[in-house]
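There is one chain below, alone, in structure tokens, taken in the form predicted alone.
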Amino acid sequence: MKSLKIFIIVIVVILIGIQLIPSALPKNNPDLSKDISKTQDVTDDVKIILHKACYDCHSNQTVYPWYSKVAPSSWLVAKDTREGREELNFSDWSDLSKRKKVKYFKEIAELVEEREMPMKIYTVIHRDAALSDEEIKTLTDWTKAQSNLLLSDN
């Protein structure tokens, strides 16, 4: 029983105790200039299912929930967020070429498509996140409709 509260006691001082290590959270920038739906063609449906379900990750307007504060999530939060905006960032879509950008449009509808974005982790716990099969329909509707007009566009 000792040993039981020994053990406790040293788990809550380590919980409090990796409060205390930063998580570096990628910070927002909210110059939205160069932002897809600034630079492309973005339908109000689009717009709505990029936000709720993309930008978190793969723009500069990530909305932080109370855990990204709390470690060791905020770990994990911060890391996704940064490979995410590496991955892809929208917020810089004008820095893109005509070539990356149609690359992206492709991969969007593939992996959107396939179910594998969002990515599952992310959807168990923001389910608004999670697409129907009618936004899925939109958004791959919408990337193939974007990637014609940059290629038809000499």
The other form holds:
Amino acid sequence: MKSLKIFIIVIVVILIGIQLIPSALPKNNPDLSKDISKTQDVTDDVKIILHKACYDCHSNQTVYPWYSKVAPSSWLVAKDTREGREELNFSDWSDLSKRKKVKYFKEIAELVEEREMPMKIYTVIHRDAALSDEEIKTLTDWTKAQSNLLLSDN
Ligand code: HEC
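Having seen the form predicted alone, can you show the form predicted in complex with ligand HEC?
What follows is the whole complex; the chain from before opens it.
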């Protein structure tokens, strides 16, 4: 019993101690002027999918849940959000060249069809971000149409 008590005390002290290590969650930015919805025709159903399944990591409008403020989960959220935004940021979409936009549309369709995005670890907690076959088709039909529009427009 005594050693169990000591063990629990040690764990609690460690959990409190790691709260002092900063997680550096990427900052949000309310500026929507370069958002993908400003330059692409984002339909309502696509908007819902992007916002619930992608925007937490691929935009400047991350919704940070309580556990993103508590170590060690805060470190993981900070890392995924930072890396996700670096790879693709829907809030900076209009900065991209046409070639880049077409490339991203292709990658989005591929990764979503292969169920590599949204990340597995994310959908475990955010159940509604686990996309149905129908939602995947809605999204990939849309990326293909948007890409064709860009390519046909000189
Ligand atoms: C939990 C955070 C998270 C969510 C949610 C998420 N992503 Fe990602 N995404 C990442 C990270 C981190 C990377 C970079 C590392 C990697 O490829 O695994 C990435 C990479 C990508 C890339 C590759 C970009 C490149 O240039 O190679 C695409 C495209 C992408 N994500 C699309 C999406 C789409 C579309 C959704 C929603 C359906 C989504 N992601 C949801 C974190 C996330």
